[in-house]
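Heads up, the chain below is alone and in the form predicted alone; it's given as structure tokens.
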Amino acid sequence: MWLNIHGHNVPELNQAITDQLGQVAHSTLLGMANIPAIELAEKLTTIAPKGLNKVFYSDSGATGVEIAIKMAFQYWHNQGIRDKRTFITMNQAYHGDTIGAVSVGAIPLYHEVFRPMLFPSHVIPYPYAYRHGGDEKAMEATLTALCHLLENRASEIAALIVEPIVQGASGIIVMPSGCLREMADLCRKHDVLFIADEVATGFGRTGAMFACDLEDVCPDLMVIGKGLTGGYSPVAATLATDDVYSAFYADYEEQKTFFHGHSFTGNPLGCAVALANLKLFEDRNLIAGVKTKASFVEHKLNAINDRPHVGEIRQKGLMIGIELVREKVTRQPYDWAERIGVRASLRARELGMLTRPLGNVMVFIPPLASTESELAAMTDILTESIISVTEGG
């Protein structure tokens, strides 16, 4: 879930790993290089938003986020600007479970116990239209808060980090159109770096290769993972612009190096399967297929839009969240202790489909390669499980 692109036991992906095993399983990037890592870096720069020309490998989305926030901090430090040391994040954001990633996270249930260990971040609202008066009001609240913060404190802020277009762990919250572009423009206006966490949204999930592409946004730093290897291997990367990179490029004596490394960074097996994964995207015209399948899923799920306990169906591409509510008109949520999402997911499991809820939100993020008949079967199970649990059917 969240990772799988082409399904399991994919011959092309299996072969890529097998072929690489016949050469070398791993060679560190610490002072060395390997061919799959070089070729993958080149490929990533051709498909990423414009300007992201440098690639720094890691092993997971959380680690990629750690790298991005450290890069943003040191970017200013290396230029002698020492006051820019804080970050902006968004309410209910999730960027991973390592300390830096948690510091720019904002889900109390996950993060509050670790508060004494974390560095503080500025929190602004993510535009949650269903709970905040519709798209226009939600977007206005977000942009007003961001604008006020930047006008007053940009001199101390290194970067803003955001899950572009879709905020995942908060319940598949979809941004109003144009919001991401406005946020990026405000950051650029106030000389604050813009970090896009595309770990969950990247590689076709939203109907574009990257969610930033939907609004032609070019971040200063972008974190990718999950679908990078088709769900086969733990490889992630942090992409940076030439401007960010140049802040670290200097004579040896200046010590502007980005001191961060991992033993398994740029693992050849993972990079080889990532290259094969991206080739399948092209060979199968997968992005166009996602758009077609997303329309099919939207049509199928329309059947439960009017059910008494379905509050909202949120969708962008093949990222779908169905918010279940106790009372449809007032939008009264179910109490957490009722575990309504867990119960509906367990019912789906009984009917033959594995999924996982986010509180009261049923999540549907199928493999991108799912056929129409498979999507029909999955949405039928999803529908039946929701009705069964919320209406006693």
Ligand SMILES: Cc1ncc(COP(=O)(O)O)c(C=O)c1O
The other form holds:
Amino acid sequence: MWLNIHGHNVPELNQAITDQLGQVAHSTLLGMANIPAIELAEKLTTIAPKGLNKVFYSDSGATGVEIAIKMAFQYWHNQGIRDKRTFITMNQAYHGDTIGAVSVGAIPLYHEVFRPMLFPSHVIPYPYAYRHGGDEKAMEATLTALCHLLENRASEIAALIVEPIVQGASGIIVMPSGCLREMADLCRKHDVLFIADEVATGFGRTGAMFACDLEDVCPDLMVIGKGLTGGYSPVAATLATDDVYSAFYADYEEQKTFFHGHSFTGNPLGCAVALANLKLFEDRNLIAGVKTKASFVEHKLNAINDRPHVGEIRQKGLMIGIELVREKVTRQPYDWAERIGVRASLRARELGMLTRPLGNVMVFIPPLASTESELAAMTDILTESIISVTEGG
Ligand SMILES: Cc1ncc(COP(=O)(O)O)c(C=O)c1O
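Switching forms now, from the form predicted alone to the form predicted in complex with the ligand, please provide the structure.
Following is the full complex, with the preceding chain placed first.
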């Protein structure tokens, strides 16, 4: 599920877990600490966007998002500001499947049934250029809506949460360039916290360590998971700035503590493998490799750009979505009942590759360490499955 970095059965990652097993498999982080968790926190603060100097562990992307939301809420509360309690999210956003994460989610298919259980969030348009009149028009709609909301309601809004640069679960939709930067600037200007959910985009996936790095954005809170352990172990984290941290730092009697923890928070086995994962990133110069591989994949996929049912090929780094359409010129979507994405994915499986569609979008998110020949084989399967299902060949 989009989290594998170095492939399976990687000796260095296996060794890190084995070594840690010889020490201690788990000890709580509630009121205590452990060495791998400390070392990993230190490492994360050196690679994260500037200002994110504090790390709060959890065990999945969704719990990391819950923590970010609760932190943002209590950040204002602890300063005596009680009105800033709602959140801004983006249309078709996905932040995980727990109740807080679903409350800032906006994919009706997944989320609508739970609406009566959720807290309400403000939803602004996501700049989906292919369906919203091109980059410029789509971006303008997003920024105008955000501006309007902030100018009128910032005093009630705790934070905005966004999947930076690429919205994943909605269909791998890439933001027009500059949009994330402008959104972050607007939030700063109006005193609203900016939460970057890098669960899918983090750890090299988009061609930078974090998608925020692509536009020099420094969020107040950032959520990471998936690739953090190379896909080996359920570890996630919510990173915060000193400013956010300071709002919770007070004498015991003041009760500003962030009361949130999970049994497996900061699991030493997971933190040890995360450290080994990050070392492999450096030893293998993986991020630079992603850029080269991304160009290779782009070139390979160009071959199907003109096919009659390939609507749009979207790509950022090694995060790729191919939107299939019934009619190329009018961009008419396939009907859901045709299950075009499912059928193309089943065909890919027959040909030897596992992938999972998002509606009519074929998803291709290979391990970052894939070699060029592996990428060539995978893109061949991807294109063949698309052509055979959409053109009946
Ligand atoms: C952007 C984003 N946030 C959060 C999550 C939830 O992560 P998890 O499945 O680890 O709870 C996902 C999962 O796909 C995601 O893509």
